[in-house]
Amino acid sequence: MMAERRALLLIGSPRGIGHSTSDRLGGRVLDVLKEHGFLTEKLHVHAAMASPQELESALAVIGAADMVILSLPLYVDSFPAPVIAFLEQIAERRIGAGRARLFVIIQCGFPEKEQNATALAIAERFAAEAGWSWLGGVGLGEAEWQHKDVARALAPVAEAIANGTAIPQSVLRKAMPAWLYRFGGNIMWRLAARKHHATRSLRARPYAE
């Protein structure tokens, strides 16, 4: 009888389960793994770090997982602080060593997905320190704009994870050129400034001197 395979989605966004891009993107991978017979579960990292009791409970879930998908936003070329603290606990205690496999989805608000390179390298280093198998990861630019398209593109990535084959990095494409992203972003800033009666302050430089 084949042993049950367990897949865990770690959500590294402060917004948590059901309210974040990280959940939507990681959830797409989790859905496909469930179709392949994986038992699936979600865990909000920030909630896990709320108390020692929550942390111990979360680490027990980690220890039972065969496949871990870490989905999170980019914070200053790295991870949100609670995620860093959580991963340090895992690596220090070697939770899941020799068993867990790790795939990471990092998304940022910049047009260039290359902004995520340092964070992906940190994730790979964590896997080595924890004794986990590193399956790789994807760094997504402008994810808030394109998460529906990316979620569809993640399906073949999840298929590869489930079947133990190489992950096709080529399935992810930019949804819009950088100039269009900047154009749209400027429009949003102007609308927000108008809403808060701050249009005249957009070019203010209070610390220039």
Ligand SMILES: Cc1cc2nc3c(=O)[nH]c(=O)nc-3n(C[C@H](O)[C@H](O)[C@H](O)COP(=O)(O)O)c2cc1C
The other form holds:
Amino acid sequence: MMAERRALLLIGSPRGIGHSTSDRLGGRVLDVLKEHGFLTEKLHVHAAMASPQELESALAVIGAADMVILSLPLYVDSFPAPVIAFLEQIAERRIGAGRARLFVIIQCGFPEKEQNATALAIAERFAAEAGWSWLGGVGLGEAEWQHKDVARALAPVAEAIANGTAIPQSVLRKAMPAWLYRFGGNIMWRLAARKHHATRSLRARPYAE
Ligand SMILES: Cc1cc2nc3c(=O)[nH]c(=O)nc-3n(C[C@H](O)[C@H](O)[C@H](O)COP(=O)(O)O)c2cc1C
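What would the structure be for the form predicted in complex with this ligand, rather than the form predicted on its own?
What follows is the entire complex, opening with the chain shown before.
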């Protein structure tokens, strides 16, 4: 009998399980791995960082995983801070070294997937320092608005991960035109300003004086 393979979805958004784009997209990949016979589990990084006990049990789960899917939002061209702290713990303590394989899904608010390039490089560097195998990653733009389409497009990626074949790059779709993004973005900012009674301050430059 083949040994059971364990896949773990690490969700690196403070919105957590059930509420984040990171969970919706990573969950889709996890579903496919489950269909391929993997034992699957989800873990919310921010919850794991909430206490030393939570951290220890999370690290134990990671130590037993063969495949780790890290799904997270881009924060200021990098990772949310608790994710950085969590990965530092893993690398320092050699959790999963020589065993775990890592695939990363990183998604951002801006339309261009290139926004994620630095963060993908950080993830690859983490894999090298932790002694994990780097399977690669996908960087996605505008995933929050279009998460259903993106999740569907991730299915062939998940198949490749499950089968150990080359990861297709086809999910990297075209971004919406820049003018349309600015147009929509400006409407959103004006609505938010109205809600907070700040319409008159939209052009304020408090640090410029
Ligand atoms: C504090 C913060 C920083 C962010 N930084 C960036 C950024 O540098 N570039 C970008 O394109 N989007 C940025 N975003 C947008 C998120 O990456 C985007 O909304 C993402 O889809 C959220 O995913 P989630 O639902 O899994 O948390 C930022 C959002 C927050 C809250």
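Just so it is clear, the model here is predicted, and its values are computed rather than measured. Positions refer to the first chain, counted from 1. If you superpose the two forms and keep the largest set of C-alpha atoms that fall within 1.5 Å, you have the rigid core.
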Quiz prompt | Exceeds or equals 2 Å, Cα of H196 between the two forms, core fit | solution = yes
